[in-house]
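One chain follows as structure tokens, the form predicted on its own.
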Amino acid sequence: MNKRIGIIGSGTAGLQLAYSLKNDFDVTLHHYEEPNEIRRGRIQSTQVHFRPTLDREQRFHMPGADAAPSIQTIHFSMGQQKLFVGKLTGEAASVDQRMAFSKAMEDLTQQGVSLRKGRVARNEMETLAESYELLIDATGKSGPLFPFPVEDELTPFHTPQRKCIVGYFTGVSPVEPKGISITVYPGAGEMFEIPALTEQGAVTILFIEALPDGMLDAFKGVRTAPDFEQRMKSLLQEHFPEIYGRVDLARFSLVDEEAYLQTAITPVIRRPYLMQNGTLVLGCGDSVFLADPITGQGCNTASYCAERLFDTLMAHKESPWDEKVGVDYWSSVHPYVKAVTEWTNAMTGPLPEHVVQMLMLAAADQQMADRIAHWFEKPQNAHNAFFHS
């Protein structure tokens, strides 16, 4: 008999790991949200699956991002200045979570996937390790539902060093050649540029990351969508005029009611198993791995590290589900882990001057434009450069 396997969660992480194990395990899958009420509701982050997560998803034959509007480069601007436009090694896409959520827990229904719905709550979590060989908690940002251990060396904030301030838009005409574009003011945060696919069509995702209280920080007391749309209308003619000059005012709406979000993350890192009545627990994705999402790498931390959660407990296939696996799984993930986290907290931070002067290199250097724009594919670049150039 296949062994029993349980996620809790079905955002990126959950959902990859029902299709890469659903051949060779028992898999249930937790969830609380119907795809009706996912696609209905408000979203929930950004994202940008870059081409190496694209990938994981093709060899897992995850539903495909196809239709959504090509990324190919990352354009770079230090205040109102265009430094450069960097060139990605493949194509980028974002899709809507809502959209991809709901297709995916459709699709997994159909492929004989057991779905259960319901929130599941910590006092039911010693009954439920009863059910599984595995557990996998994959709640996201709102998790852990486990008690896994803090890793301090990763974990240097207590607070958020953001707030994140995100609007899916029509009406605003994408950078040329398409891409993403990222603006950084000093002092007062960045804002990002991302063309992406939702079910009524592309749209251009406007993220602002504000230090708080500072010139970004502007959207205090906003709790309607006509009001976000005015105050982000302001913001861009204010102080992103390049991008206010591709704004269509007449179409400059957001895309849908709930297609707006406001929030503050406190990064933390999590040693991402441990034991729960004699059954493994292991956590995927931001549940354990949380980071600012000021470099984009949420999404794809947690794609590569249910690609490595997959191919540890296959290479434990037939041996006992205990500690042991754990560890391989953290020994694993844990450099890729370090690299994303010590880059993304260093980022949210004053850059270093070097990073400033490759920065500023980059303007007249295309084959540095390019090296910069990799780092986002493959972060373990941009921790070398950061800390090791």
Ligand SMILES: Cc1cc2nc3c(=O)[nH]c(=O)nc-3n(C[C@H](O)[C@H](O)[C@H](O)COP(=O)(O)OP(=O)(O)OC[C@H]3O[C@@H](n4cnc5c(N)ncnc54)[C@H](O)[C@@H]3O)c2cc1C
Given for the second form:
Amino acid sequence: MNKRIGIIGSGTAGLQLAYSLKNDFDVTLHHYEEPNEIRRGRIQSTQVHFRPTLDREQRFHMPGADAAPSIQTIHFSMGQQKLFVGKLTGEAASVDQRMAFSKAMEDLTQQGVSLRKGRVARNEMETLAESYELLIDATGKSGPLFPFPVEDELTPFHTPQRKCIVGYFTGVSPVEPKGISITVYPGAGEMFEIPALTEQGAVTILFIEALPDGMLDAFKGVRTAPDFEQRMKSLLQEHFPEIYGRVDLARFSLVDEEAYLQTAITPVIRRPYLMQNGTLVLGCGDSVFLADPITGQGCNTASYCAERLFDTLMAHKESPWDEKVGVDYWSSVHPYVKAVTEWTNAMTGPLPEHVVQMLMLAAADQQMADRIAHWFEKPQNAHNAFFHS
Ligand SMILES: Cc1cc2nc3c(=O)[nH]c(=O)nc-3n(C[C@H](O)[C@H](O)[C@H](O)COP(=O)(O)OP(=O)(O)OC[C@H]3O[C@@H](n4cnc5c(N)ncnc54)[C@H](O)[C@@H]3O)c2cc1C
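The structure above corresponds to the form predicted on its own; please provide the structure of the form predicted in complex with the ligand.
What follows is the entire complex, opening with the chain shown before.
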């Protein structure tokens, strides 16, 4: 009989895990919203999946992102000065998670994976642990459900470093060559412009990372979609004239009533394994590796760790699942998690002088511009540039 695995959470990590594990194990995916509720619900992310993540999704035969607008480059500006356009090694894609998650859940059901509806509560943990040989906590930033210990060395902050303000808009023509545009206002925050696919077609995501009480922290008290649109329009006009110049005012609006979000993340890294009443419990994704979205790495980290988790379980397929499996999983992802976490945390502070010089150099050196773009595909390179050069 195949070993039984319970996955709690049907987001980026939980879904990739379900796809990868379903052929070798008896998988149950616990979720608390039906696909249609997710489709009609609020956006939660901007979800750029860089090439390595798209390759992993292909490896596990997940629904593709082929119809998403092309992301081939990273445009970088400091204030109103455009510095460079770096080329990614492969195309990236952003597909509205509401669309991607609901589609994947329907597809998994058709493929015979057992989906169980219901918000899993902390007091159910003991009973649940008895039903499986392994439980995976993939509950995202609202988790974890289990008391995974905090890794103090990788958890320097106790409050959010940014306010995250996101809207999915129609009526903004994309940058050329197609890609993500990043504008940094030192001391105030960042604006990210991301082409994405939604159920209603292509949109432009405008994503502000605002330092609390700074110039970009301009959405206090905004509670409705029309207010959000109005505030974004004023902000673009005042501080982002290049983007404002690409706005068609007659068409500028949120793609739907739920296509905006204000949130703030306190980053925290936890050791992702423990034993519960003799059952191994592993954490994957934001439940254990939660970072500020400033480097756009959360989905990519969740996907990387989900693949490592799959490889670890396959290596131990025939042996008992105990703490040793947890130790092996943590050892295999630790270098990556450390690199992406330290880089991301550093990005929320003032940029180190040598990094500012690299950005300036990239304005006249295409190889340097491309190298900086590759940081987003391979965060270990970014970590090296920040801490070892
Ligand atoms: C503003 C913003 C922008 C971002 N932009 C990017 C980006 O561009 N690129 C990138 O890589 N990352 C980005 N991220 C981060 C990314 O969205 C997350 O890191 C990623 O979705 C984490 O995946 P996950 O599976 O851990 O969690 P999620 O995708 O959040 O999934 C968690 C799932 O668990 C379910 N769940 C929770 N509790 C329970 C429970 N008790 N019982 C049952 N189910 C439960 C939830 O319903 C959800 O479906 C961004 C985040 C934010 C906030």
